[in-house]
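A single chain comes next, written as structure tokens; it is the form predicted alone.
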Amino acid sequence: MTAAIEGAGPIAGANPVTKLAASAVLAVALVLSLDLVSASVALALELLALPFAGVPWKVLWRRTAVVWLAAPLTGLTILLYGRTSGTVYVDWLLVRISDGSVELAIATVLRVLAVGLPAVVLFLTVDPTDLADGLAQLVRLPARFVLGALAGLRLLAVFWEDWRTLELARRARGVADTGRLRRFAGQAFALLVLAIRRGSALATAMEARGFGAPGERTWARPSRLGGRDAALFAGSVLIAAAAVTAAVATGSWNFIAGR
């Protein structure tokens, strides 16, 4: 698992639960309608807020590259096979490009960016342990479930190392020289067995340390909400409200339930 980035901006220091709530507010507001105006307004306001995330620009571009790549590919699919309306420019086999598909494609690209970018940026500076503390203490999720998920998430970091170790060990024994598919299947099964053994050992160790004990548990690091959390959540609500208001005011609001 990729480690959290040490951000210096005001958004970076917000509680992980607040970041999760802010991302959810933006996502819900943007998925309610597929139109150009709401996605454009939200994306523009989000780009203005990016400097406050406290993430270096090089790291930001590298970590959000998947979103920048996925958005045009999604729009391309809508462009070629989207709803037909207005003037038809290309009609070949299953491909039909028209005014309607072009508009939907642009709106889809903007919406993917407006939903994906804040989700990625907000969680770049989230430490899994802080998130688990917040979910258990503030959201009141079951501590056993939260701690178990955190332990499993931490183990993801060693999967690649285990895979590489298994590969080297099998090569040293001469059992990985031929047959890529057979080699991959055998190595994947070996990794599964190793993961089950490690998980069982970890579960036993956690039980021995009282992680599964009944009653209310204490926490080494209290998770609290502050002024920057209120500002972040209020900012997400304002961005969502501005996007929806602009779409409704211009008559471009296109509620997806009515499609």
Second form
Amino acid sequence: MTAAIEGAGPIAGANPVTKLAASAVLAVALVLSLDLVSASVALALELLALPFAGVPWKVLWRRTAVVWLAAPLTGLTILLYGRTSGTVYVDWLLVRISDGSVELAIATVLRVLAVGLPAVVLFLTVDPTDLADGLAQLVRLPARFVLGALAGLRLLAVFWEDWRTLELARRARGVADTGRLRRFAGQAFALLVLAIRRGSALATAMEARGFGAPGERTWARPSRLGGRDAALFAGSVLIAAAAVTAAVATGSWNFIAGR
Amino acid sequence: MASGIRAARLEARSWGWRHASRRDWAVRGLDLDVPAGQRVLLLGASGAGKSTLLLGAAGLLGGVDEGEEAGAVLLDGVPSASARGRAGLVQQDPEAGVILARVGDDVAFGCENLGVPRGEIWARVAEALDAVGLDVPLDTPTSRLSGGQKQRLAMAGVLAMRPGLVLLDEPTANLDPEGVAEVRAAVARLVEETGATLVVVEHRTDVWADLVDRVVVLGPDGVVADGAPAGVFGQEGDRLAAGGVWVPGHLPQVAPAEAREGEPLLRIERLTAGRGRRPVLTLDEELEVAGGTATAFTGPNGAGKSTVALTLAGLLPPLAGRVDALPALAAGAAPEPARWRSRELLSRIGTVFQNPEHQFLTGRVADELAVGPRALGLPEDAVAARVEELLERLGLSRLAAANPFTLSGGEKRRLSVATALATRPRMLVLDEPTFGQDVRTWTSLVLLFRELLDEGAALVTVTHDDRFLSALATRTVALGAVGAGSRA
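So the form predicted alone is up there; where is the form predicted together with the partner chain?
Below: every chain and molecule of the assembly, starting with the one above.
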């Protein structure tokens, strides 16, 4: 679990629910078509909006590294194995690089970036507690479910500690030299036992504080929507609309379900 | 502060509870009447049903799916299960009491569940944190609190709900002396200011004896002793001590060990210990660990004691400096224990982890003891002989076929020590071996360690148990300032 970073920009202060909705809008608009134009327009506009996210550059690079890495890898796969059309440049075993696969590969790289970057950037500044507040109060998800998940999330860090200790303990018991796979399975089972125990202790602690008591629950932290939420959501709708419009206008829009 | 709290009366009427998965009743035929505002220390051997009674009083035992109930537990005449919020419970494990990521939110959680209006919640949160003396900003991450602070946080969370009855289940068992003092002071202030009824379960009676006005001792068939602290400790002292309770004036007397220094086994030079790449603690002293001696590392929770122990045990590599096994210990292996193979550790350094459950590998006590000797490649009859001997020596024979995870806290501890002894290591590293143990387990462990020292083994322990130190330690190394606070 990585903690939310302290963000200072106008986007960082928006409600987590808005951030969730904004990245969903972009993702939906961009997976509808597999063309070059919509992805590049969206990505260009997003890069222009990036400075408003309030995430320091260093943090940005580090946290988005996985996206920068995943995009070319996905592209490479499409390049080598994607649908063939036009001139074929390389044909070797299953690998076939053609005009079609080159174009598709570039479009895919841009698309992964255009969906992945805003999602990572928006979620960098999401605090799990604030998200839970928003999901329960604004989206009206059941409090029992949201708060249970939130409290459980805190245990992930504890489980990680448990895992490392289990590893050391196996070395101390003299069984860590061989049978890596079997040991992993045994260790996973031990972690499961500990997890169930910790989970039920947590449930007791929550019930002891009146969790699940009959009657209306109140919320200590109000989750509200404001001007910057409207701006963020409108911004993401605009980017999505611009991308789709540009693609349709240039005739490159190819509705994915239409094939 | 007193505003809004009305002390509750707790009554058990021929009450009993049997967990759905058990054949025996955890509590049976219990009659108890605690008037509003009284402060009660609840004692009894492990398995007498103390925790079950607290859960029952808090209304947390659940319905017919969870078990079978007889009689009733009442709060102000109302069954406890339908009096949510009237009783607040703090449990033993500080880690288990924390629910949310930020201090203020965690304290507010109970109020939210009870439907307290938003404006009032934050006033209550401030009041409750003040009452337990936890003076940190509301947005402090709960993961950064020490054990004592976590227990006070849990208490604040309970207090903010304004319960008429406060239930504490061994709240200080897992804490260092500083944490114990913090929690005790917080409880004293809490009952003083709110006048709430208090029921506390704790083996360490000396912590609470002055604070309570009644001691109740539970036995297998209900209350066995009941009265003012001095009277109960006077009359029942011996019986209580035999049942595992730490009673003032009935503490185990163990003469200090005579150090008989044997061969040097391990040398430590300018060690920096840490997990991963993050340094936790630096030891400036040069230390040598010799056979027949006990070296103890002391210091507050979070000072990095466990990390030092795991490093000396050859489980974590030193980040800087050296931990060298001398020829008598290395016995042909490389000088750095951290580079030994797992099997090479067995006959050289045994480790007993703070939480025994981390090191259990099998589903039977006897199998658990056989793991080490088998890994050493001993013939089956030799393995069986060692298992037999250890079961006998640690009083586990009757549990040979039991699942290690189902043992009591004291039994788990004895088993984890036994697994380390099974391969007869020259050196034993023990992380808080007496943590939360009752007096019987404590005494049996100290006597066992004493025998090991006499046999020439070296002990390296991490502990904050003063009695343990005076009974065993040849040398004490105080850890603190360097790593303190840097560990989250």
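So that the term is clear: the rigid core is the largest set of C-alpha atoms that superpose within 1.5 Å between two forms. Numbering follows the first chain given and starts at 1. Everything numeric in this text was worked out from a predicted model, so none of it was measured.
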Core-aligned, is the CA shift for Ala136 between these two forms 2 angstroms or more? no
Superposing on the rigid core, do we see a C-alpha displacement of 2 Å or more at Ala71 between these two forms? no
When the rigid core is used for the superposition, does Ala119 move between these two forms (threshold: C-alpha shift of 2 Å or more)? no
Per-residue C-alpha deviation between these two forms [Leu168; rigid core superposition; Å]: 3.5
